[in-house]
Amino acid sequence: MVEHGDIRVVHCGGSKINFRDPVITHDSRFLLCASGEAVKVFSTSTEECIHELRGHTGLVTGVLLRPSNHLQVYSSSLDGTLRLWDFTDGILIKTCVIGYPIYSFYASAKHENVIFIVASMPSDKRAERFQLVAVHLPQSGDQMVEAQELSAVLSGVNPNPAAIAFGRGGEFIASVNDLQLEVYFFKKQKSFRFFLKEDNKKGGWNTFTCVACHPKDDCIATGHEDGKIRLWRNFNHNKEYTYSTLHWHHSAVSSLCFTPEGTNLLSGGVESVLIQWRYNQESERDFLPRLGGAITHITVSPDGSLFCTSHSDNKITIIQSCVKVSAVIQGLVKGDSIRTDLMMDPRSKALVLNGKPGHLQFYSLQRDKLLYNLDIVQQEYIHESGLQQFEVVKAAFDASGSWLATVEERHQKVAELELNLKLWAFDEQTQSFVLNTTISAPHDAQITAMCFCQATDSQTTLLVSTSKDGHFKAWQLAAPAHTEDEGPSWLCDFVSAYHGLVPECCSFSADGSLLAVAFQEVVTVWSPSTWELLTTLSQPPGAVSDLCFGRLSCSKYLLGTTASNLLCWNLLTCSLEWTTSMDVRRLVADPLSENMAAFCYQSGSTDLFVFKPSEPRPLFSHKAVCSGKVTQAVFAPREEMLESCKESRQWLNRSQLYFLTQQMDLMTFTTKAEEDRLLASSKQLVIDDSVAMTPFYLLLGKHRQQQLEHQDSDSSLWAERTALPQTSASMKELLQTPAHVLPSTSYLCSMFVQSLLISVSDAREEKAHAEEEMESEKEEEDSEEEMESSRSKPELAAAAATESDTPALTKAQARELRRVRKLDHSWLAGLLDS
Amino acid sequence: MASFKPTKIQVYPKLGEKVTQDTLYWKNYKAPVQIKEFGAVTSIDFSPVTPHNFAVTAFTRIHIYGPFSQEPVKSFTRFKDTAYCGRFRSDGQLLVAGCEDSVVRLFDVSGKVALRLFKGHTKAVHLTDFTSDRYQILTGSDDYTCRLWDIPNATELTTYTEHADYIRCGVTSKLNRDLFITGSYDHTVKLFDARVEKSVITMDHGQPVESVLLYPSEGLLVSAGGRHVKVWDLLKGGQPLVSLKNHHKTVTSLALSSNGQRLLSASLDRHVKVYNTTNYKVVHNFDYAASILSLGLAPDDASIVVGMTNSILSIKHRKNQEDSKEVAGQQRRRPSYRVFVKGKNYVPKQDDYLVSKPVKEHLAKYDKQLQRFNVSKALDTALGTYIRFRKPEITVAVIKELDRRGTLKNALAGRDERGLSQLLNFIIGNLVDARFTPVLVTAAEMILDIYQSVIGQSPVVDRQLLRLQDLVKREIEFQKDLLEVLGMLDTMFASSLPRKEVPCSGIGRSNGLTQGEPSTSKPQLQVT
């Protein structure tokens, strides 16, 4: 087995943006939120991600504006550091090492240079004990400082950031945990504790879930498990405290927030309704229903003009204070489980998978952006835990992307299974899928697999579904029986079973001439044109769990996986070609090449093998891609081909392999070269979003940009000439071209050395140099002719691939470039300056 | 923020007859006017001139009816015996009729006494018609002859004795005065040319011919006899074109709809069938109370007249479409409407900036209740009289939606006797409907669970519960029977299918599963 160091498994897009509450800046233009190991800065008006603040090595657990400087922001992470950033430019200002993983942190304007963090203290022997610790930030100009002064404020706090809040601008801090509310007054250095009974009479749970303090008044609002909100007053006495109760939510209140002036209280929970309570007039309230997933966090901008709510479906909604949604920032929705397979939409090249409940999401991998959600179930979603809802369990696209088939099911404990097969036609006008046919109860039991005939030239589209009821059915698009205004709809064309066995999976050959259906241990091969059983293949023991036809030159092979084996049949001889013993969990075929990828589960982690069915040796293998099982993967065609010629990397040239791990992380494989290119391109692309795009700006800005560019270009001209002049084109070519097609070393040596020399802008020398080059050019031409015959195919292929946009140039161009570079450009600079 | 998604009302496939343009067209007739005649109605003929009166020959009388009168406008009673085949001349002035006593009588439509008597046939005359030049009469008789008569002199011109059995039907060409066609019980249809004094074309129908009909173009001929209706191409020398066998008793009469697009055939099996004349498929079907002997279609299909053996004449008039249009027109003229549409038909100019008005979503009443989580009220709304009887699918959809929300029990509970009996009535009425069964069974079970403690307190509810029990019992019996039939059919199909050996690979030897053939069945699902 060969390991390839230059192919890496990387996380790909779709990081969580709803992990912690987002922060809106003072000018309400930016929204910052923790997203994985970075902090993302979004524009509140355009919903675009402006930049990412990268630097943490652990999960970012909180983002806070610096109270003393509203252009700076603190972030905390599980890696035990606090970092201070300038979010407008995305610059790291300071790193403060705490040493303990930080779960959440708080700051207040009253406590300058003090940050309160929630950390789990290793000194405590018991399993999980969190403490609120005040950290005095050292005042030094260094980039990296270590915090020394730590002092515990409260112990036994809840690590949930919603469970602690500052009151009255930092006079006291309120913390809730379980059934206890603790209020600590900084001035008096005294804390009061209030307890609730575990269970009140009506059977509600009194457990605290969140807390918020009124900014002006002595009032603490707490949310509870049973949906009640309590407003605590007079809490600077242990006995004489009072509270009033507000009740609207039917299940736990997950977030509470006062507006900066304290006039309104916002609350949200699993119902996905944002409620705005008037402070002191609690009977009056505004609702904003149907925001999406359950509300997890609510924040208000410092000026109170914007609210924003994060939702469990990885979404941030920005709401104007008049309770109107103004923008939605949507990330890749990751539910608890992805029931549908990963798919590529052949039209938009978007990744398609389960999204919000009852929806399919179309996610653009290139732009790392959710394109749209397609409502499959088309029913009002009831936000209530424990309710059995319709779920999209299967989906399939046909080859051209004009049809989408989805299966939704709802499984109740007592009643029968409800199944719907829906077929969606792509509407060119609206550029989205429109429901064409609904087939209720297409099968008696769950559908195990579904696939479209992938042949692009076939006249009629064919869909095959297999079910646990032992049948597989073929569905076909049929013209309407009567000449009425309704269009064509789908009808059942064929029903079949095989000895009462349960079909597990099905697959069409690439040209659509064969259909393979696996009935447990037996693979049956059918002809879809006549519905004739052509042959059966079987290789006991073990039920076949996945089937896949080979493509292009390997179309004569049929691959199947069982719990212990990977099998390859030759369909011409109807015999087993080869078999290897491995526990393949997922087998995917690259639609653009013969390659197949097999994800094998072995002792707690998953290995990847990429192979061609015709060759027994794998092209590529990667041990321990991730821990846990991989059950979903897909090959996504690249927009532009890579030109890598190394054998082990060639499989990544035309398409990219994406997969979902057990933890619902979307991963992919990249090569080193690709990463470099991406990095380079991202650097070029710095968007100045701080200025609004008015027509005036466009007019002036363009002009200014040009000026800037001029200055840049002439200064860079000089810089380039003093630096290494020819690092790019010829050097790269020299290094990248395979050794066996290069000219002789002795010839290259002089060229190489020459390229390293710093050219001097002396006219005389240049002349001599030019003469020299003339000679060398002649030589080069001669040698080129000699080389012509020895040049082999791969070089040509590589050359063809390079044409796209890489800096590699043809020899003639390189020569031209060299000559140009040697010319004196100082006159140009003078011209520009004048 | 997404808007409220209304309850999805399942659209169920319409079983039975599909609604087509033809169905709509032929159903657009008023309830029939039934007139009792003196005997079996053997012939109906429409006058070619307006107001398109029609002559009805029944027993010894010929009645002439106006287009809308239920009383005869005129009647000819001077027949000694049963009259046959009263026909109008093309100018609508004269009427000819045969009789059982072999005399052919010619009447003036306005007069009462026969103008001319044509004597010469020896047996009953069943066929009479005018030639297209209006001066001659064609007759066909049970004495196997057909004759041409001159009207002015009342003399016989020619006698054709080619048929070997009764001549019961015939038709003259409307375009050529010398051509006529007769159909006979000797199974043949013959085309005669008066100029050559013998038949030109002979077509073998295969059964005694009861009726013949010429297309307006006169290129095609339709003959009816026995259970068959056959179409012949005269321009190809009488080549058979189509043979239709859609009736299960003798076809007695034929008619062509006024635009020539549809062909109607009436039969003793009490049906009138409408065929499309391009593909000769049956597009519509009328049922009548008794065996039909004669059929007439007014110009423009304004009315369908059918005569039956039980001496009933049934007249269906076409519904007047202008009536409904006029009502709509009146509404449009109302001033409030003009105010309503004010500005609606304003076409924006090219550089106008359009400000779209937020569309107010219309929700059904039950959806409004559902939106507010008023589950009981939502169910009450869905159980309203109109919805419950006319659109049970809506009620079922609401019940299903409540079940999905997990609140069906709450919605069903807490009902008084009236409410419960209403609910039970609905369930009893729709439980065995295959489309609603899965949903209503759940609801019925819940009702039993909820109200089991109060059973026995109300006689009304108890009676309904017993009815429900009976219904379920009967349904279970039906299902059992059906399964038995299905099993029988399966064995029959299995034995009739040819056994075919499936080639299997050598690898599967150790496995016994690969032998044998799969059970295949043809599609049975019909999905919309």
Given for the second form:
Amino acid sequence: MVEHGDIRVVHCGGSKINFRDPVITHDSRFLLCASGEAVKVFSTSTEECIHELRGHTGLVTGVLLRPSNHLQVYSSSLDGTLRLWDFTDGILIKTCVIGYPIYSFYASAKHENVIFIVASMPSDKRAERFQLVAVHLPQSGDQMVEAQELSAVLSGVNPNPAAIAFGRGGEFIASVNDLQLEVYFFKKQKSFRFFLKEDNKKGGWNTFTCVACHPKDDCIATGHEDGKIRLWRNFNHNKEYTYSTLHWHHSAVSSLCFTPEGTNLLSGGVESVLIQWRYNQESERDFLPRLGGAITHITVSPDGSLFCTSHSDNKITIIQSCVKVSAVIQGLVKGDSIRTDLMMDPRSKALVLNGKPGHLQFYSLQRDKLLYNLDIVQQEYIHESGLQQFEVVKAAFDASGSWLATVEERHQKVAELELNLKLWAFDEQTQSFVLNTTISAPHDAQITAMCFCQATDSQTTLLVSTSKDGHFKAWQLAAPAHTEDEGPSWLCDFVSAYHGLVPECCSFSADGSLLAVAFQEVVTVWSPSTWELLTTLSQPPGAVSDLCFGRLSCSKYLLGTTASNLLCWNLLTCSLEWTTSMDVRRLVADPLSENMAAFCYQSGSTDLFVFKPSEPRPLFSHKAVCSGKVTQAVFAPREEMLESCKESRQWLNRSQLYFLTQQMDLMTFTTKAEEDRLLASSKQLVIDDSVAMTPFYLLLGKHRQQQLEHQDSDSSLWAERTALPQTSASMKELLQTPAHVLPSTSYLCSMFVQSLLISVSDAREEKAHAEEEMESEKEEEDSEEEMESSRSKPELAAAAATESDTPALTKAQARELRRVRKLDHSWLAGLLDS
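Form predicted together with the partner chain done, so how does the form predicted alone look?
Since only the chain itself is given, any partners or molecules it might have are not part of what comes next.
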């Protein structure tokens, strides 16, 4: 099996925006955050993503404003590079190759051309031992440079960015790890270490979680597991240090941040409350509650006007000076686990999965934006650990997207289970789903699987659910029994079991003529039209965990998975076609082709195999697509079909494969050609030099171009229009060069004014030339009048008759004709006589 290097696994669509601290620009207009392998630039006022900074080939691990230029940012990545960007224009300025994966990085105004990174160096004897390294950036004009000068600052540091902070503008650096606080002074080149006991007298845990330094005073704030905040002073001595304690949080403090002037300290944790402590007046504090999920990061704009909090539900909240929430940027919600499958809404083509507690989220992968949340449980969620509440565990769409089925459950006690099956109908007016039927206790035990009949030409809408109670049930949409009812409702149409075995999974064929239900080691095939058991399929020992019918030309095959085998039955012969030994954790079928994807787990990582049931060899294989297990996967139809000719890439032409890792990262596959196309589309359009590139032109230029194409090429309006002067060098510099790299204003103004002036000599020559033309035209008109007066009346009548038949001459043509009449043609007569 050959792996194809031109297909990469990337974070694309629905990536985490709360992975690292976001950055607010100096003018508070933009917010930048790491998202997968790109940096997203959001507007703080409209919440829209303006553009993405793409170029890294690994996960982006940090974004930082350049201290010497507030219009540029650095980004770090696990690909071992630092990149400098002009974020306003989305231009990559420089790439610095470090050579080691970068887990976090820092910068200070006092350390010019030096970036501090946290990396795992190969010289370390123990694995996962990280160092803080100073990288001296090469001063070269090349776009790609390699860092040669690296020097270690601290060893044994925590790779979490919240565990390291600069103090007093870069005079010292504070690092926390486990139960140790280390302060390193650059001028003295000396470090001091302070240790805490594992637990205090009151039973609290003293483990450090985060650190922040006061921008002006010698004060270090540290957060701890027990919710306490310690303010350290006199830390330039090992024995004379002191600290005071602040306590409000009941759980671990996840983030600390001082305001730019140092007047306030901000803290946040799992309570989703932003606390603002007055510096040196810690008894006075302000609260901003009910921000949603747990707070993971806190950022303040350089001018202190905006606060920004990142949350565990992949959300960023922008706050105006701890007073009110001004904007919310919501990414793909990712909780601790995804109970439902990854699904595609047939109508909106949105990715559907668990969202907020008790909700389903509809997320557009094309726009990379949350469309809306659908409240399934319809009960207030209480944020309290250990409290059992209703959770959405199953969901399924029918073929047209007109019906949505959901299952919610709650465990009150070990023996008690509350279960609800809800059917939702799509409402055309509200463009959302409305609850149609609620079935309490549809089964006596947990529902293991649920699927709709996906046949588009089916006369009835059918839903099948399987349960640990040993039964599977068929639910059918029935007409209303009374005319006064608002609409149809769902009823149970069929119930069946098989020798007391527990059904684990079920699947309909593409045309809806067959239903396969796996009862542990036995696969049963049923006819939905008569509910007759057609056949049972044998297989090697092991419970079948997943079933999937083939599609299109492979519709005669049925595939199943066990803990150690992938099986393929031929439904025409009712025999096992082929089998292979592999631990398939997820089997997904492409709805637009015969292709299937099997995610196999082995040796701590997951491998991918793409194949057709009719062929014994895989079309594509990829080793170790991620570490750990793949929990969910889905094929998403493409808006524009690709045109890959190679067999190894054809499975990506119609659909794109997404999968979810154990770390809740949404991953997908992309080709180099597709990446190049995305980069080309994100670049700015090239505009003709003769037209100024203004916002008004970008807005109306396309419409104006269409108008020009529809106009007649011989129109006098455009024929006589004076051409615009060609753009001078000064105009190009003014209109096309970024403002922060332009020359001085006095230099540009002088060039600009000179380009607008007309020289005196040119003006005099043009005036004299115009006077000569006017005199010659006057003489021609006088001679023409004399010739006209000498003509006889019959000649005038004949001329009039001739002119009525011929089209009128234009002014330029008449002038040229008069000049031809004045020419001396005597030389022609001499030639004729000879």
